[in-house]
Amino acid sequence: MTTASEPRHLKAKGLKRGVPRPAKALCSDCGLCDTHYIAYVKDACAFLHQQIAELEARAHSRRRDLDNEDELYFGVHQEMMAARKIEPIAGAQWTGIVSTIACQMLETGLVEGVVCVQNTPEDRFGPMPVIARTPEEVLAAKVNKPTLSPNLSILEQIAQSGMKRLLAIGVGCQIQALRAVEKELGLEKLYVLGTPCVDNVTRDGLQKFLETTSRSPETVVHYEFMQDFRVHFKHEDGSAETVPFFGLKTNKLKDVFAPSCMSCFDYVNSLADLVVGYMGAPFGWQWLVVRNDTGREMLNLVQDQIETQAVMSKGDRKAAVQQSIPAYDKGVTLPMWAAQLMGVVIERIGPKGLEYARFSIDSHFTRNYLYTQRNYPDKLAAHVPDFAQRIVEQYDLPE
């Protein structure tokens, strides 16, 4: 029995799977509403209450400096670098930095569990959130699951387990909700390891993307949109396949992405302690963003297992971004020969390093701004963060 003085979530009950969520079509299926922490959804959901600036101040002890271009784009941080493991993990999506950090945190006793995503027994891309207690369970979660994933559906297990020190791995919308309810979890310490995220899909949407884009959709193990302006597919037999961005069948894929992702402005996972992705690094390297002292503590655990180099920035993204706006808006798809040629040219003369990251952010923010403006005009002013507004204002947008 609960009393009036007890926390709201102890009086609430999560929704069953399949029941519409409070964010309706904009739900990113982060998993919060599967639990009794749904009591906080109006404040916690990234698509009901955008509060990145407030949560940045809470997580990092300050807000981002909007007059500093690096912070405007990449959020609060102490340091950025490019890195890769000296001895990569076999079968990892890249070299396995995320998995290595998680394993080290368990092995050193820094945390008692790791929130991560394994795949379901039936489907290599079917997300199955778990709290991993051993390195073996962490390694079973290696490789991205490029679909909407209810990571926070395991929140009730935290209190039931009695654990007090936890590492959570997730993407921006999940982490915003997690940060909003962090103080209700009863933890002594929460570590957050984030990955950048953009253009997520439902499982059906993923299947359409694979069938539309890959030569062998049934054998794809993982894929990524990379800095060389190509989608890189890895197949079961170890072979690689690349498809130029400009050869994607945009006219068929334009509506495949989740509405939540089409209205998201947290590509870089602003609220994580440490971010590991690829977008700001040279091809073959990972981009690391240390946001605060907690992120530094996590990175220090694996410092002797990685090689690093300074981030670099080269080229000018703005003309390419401006040209991409109407191309995406109209669903332009080039013949493959033209797409291959354009890919070669842009790889040679196009933006690289942090400038490529800005290109990607600009391209998605302008697209998402238009999507939100057209589909949710009443939400636009409150939903678009100040940093995203500044970025979008650099470009001429169609009506």
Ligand SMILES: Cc1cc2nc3c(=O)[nH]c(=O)nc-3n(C[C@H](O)[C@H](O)[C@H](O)COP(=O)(O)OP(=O)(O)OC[C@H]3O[C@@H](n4cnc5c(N)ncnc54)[C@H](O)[C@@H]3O)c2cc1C
Given for the second form:
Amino acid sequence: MTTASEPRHLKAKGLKRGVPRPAKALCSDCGLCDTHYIAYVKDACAFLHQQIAELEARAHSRRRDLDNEDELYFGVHQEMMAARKIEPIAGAQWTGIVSTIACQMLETGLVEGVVCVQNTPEDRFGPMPVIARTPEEVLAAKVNKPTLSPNLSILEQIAQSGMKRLLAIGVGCQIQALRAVEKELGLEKLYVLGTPCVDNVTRDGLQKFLETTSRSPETVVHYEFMQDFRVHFKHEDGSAETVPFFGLKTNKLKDVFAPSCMSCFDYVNSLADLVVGYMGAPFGWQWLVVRNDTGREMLNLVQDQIETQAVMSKGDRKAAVQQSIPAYDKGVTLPMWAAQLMGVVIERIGPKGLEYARFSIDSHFTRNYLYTQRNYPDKLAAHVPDFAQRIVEQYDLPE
Ligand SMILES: Cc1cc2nc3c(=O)[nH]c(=O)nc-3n(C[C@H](O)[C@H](O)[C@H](O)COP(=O)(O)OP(=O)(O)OC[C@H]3O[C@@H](n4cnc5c(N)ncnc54)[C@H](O)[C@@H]3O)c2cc1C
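Cool, the form predicted on its own is there; where's the form predicted together with this ligand?
Starting with the chain above, the whole complex follows.
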């Protein structure tokens, strides 16, 4: 029995897997609707209620400064840097900074649990969200499961466990919903370690991507779109395979990305305390964005295990972005020899460091703006945050 004074969610019930979600085709399967926190979905879902600016002000105690180009693009921050682990974790997505911070937070008692994503026993890329309570359980979640993952499906377990201090690792849409329900979770302290995210796919979509792009889809254990304009695949036998971005079969892959990701403008995980990605760093390095004091506290725990360098920026992305807009729209695919050649040229003269990150943000925001305008015209005005609107306005878009 619930009483009138009890929180709304205690009267609600999560939906079974497979039942359509309130966001319908735009659902990113963040997991919120699997739990009784579905009671708040209309406000909390990133695709039903875009409120990045309000949540930024709450999480970081201020809004992003839209007149500062770094904040316009990368969100509220105190500092950015390039970093890598002195001793990388074998099998991590990059050098394992995310897993290392999470392990350290558990070991020092800063948190009692870590929301992260292991894989299902039968599928190395099948996401299985868990609350890890030991470093071993955190390490079992290393490496990207490059699919939509219902990380928030574990939210009910937090109250049940009695945990008061928690670290959540996740991508932008998961973190937006988490921030929106944060005060209902009964925690003393929530730490948020985010990764950037773009172009995510369902598990079926991932299979199609692998089959269309890799020479041996079944043996891929890891892949990443990297700063040298190539997709890097690693296979079970340790061999590497690279495919230039310009050689991707865009015509076949056009509908592979989830509709949620085609209409997402939170590439850089605006609401995390600390963001660990790669796109603003030189090739081989990770890119760190410290958004607030909580993020700094987390990073301080691993300072002696990483080497760092200042962020750099080189090149000019604008012409390349403008050309990519109609090329993507028409699904242009180059023959592989031309794609390889283009890859070599652009790697030499193309944007690097923060300019590469801006290239990637501009390309995705213009594409996603067009997608939203064409498929969800009634949502466009409210769904596109002010910072994204400003970024998109720099380019000429087709009708
Ligand atoms: C779907 C996806 C897309 C990404 N796209 C970009 C990008 O475009 N640009 C960029 O700079 N960085 C991107 N990243 C981040 C980047 O790939 C690395 O994850 C990040 O740099 C951390 O590397 P690491 O070696 O420190 O991580 P590790 O130590 O290997 O840890 C990886 C962590 O990611 C979590 N995780 C795995 N899969 C998922 C998932 N599906 N949803 C939520 N959390 C997950 C795990 O819980 C684990 O804790 C993306 C990450 C994901 C998950």
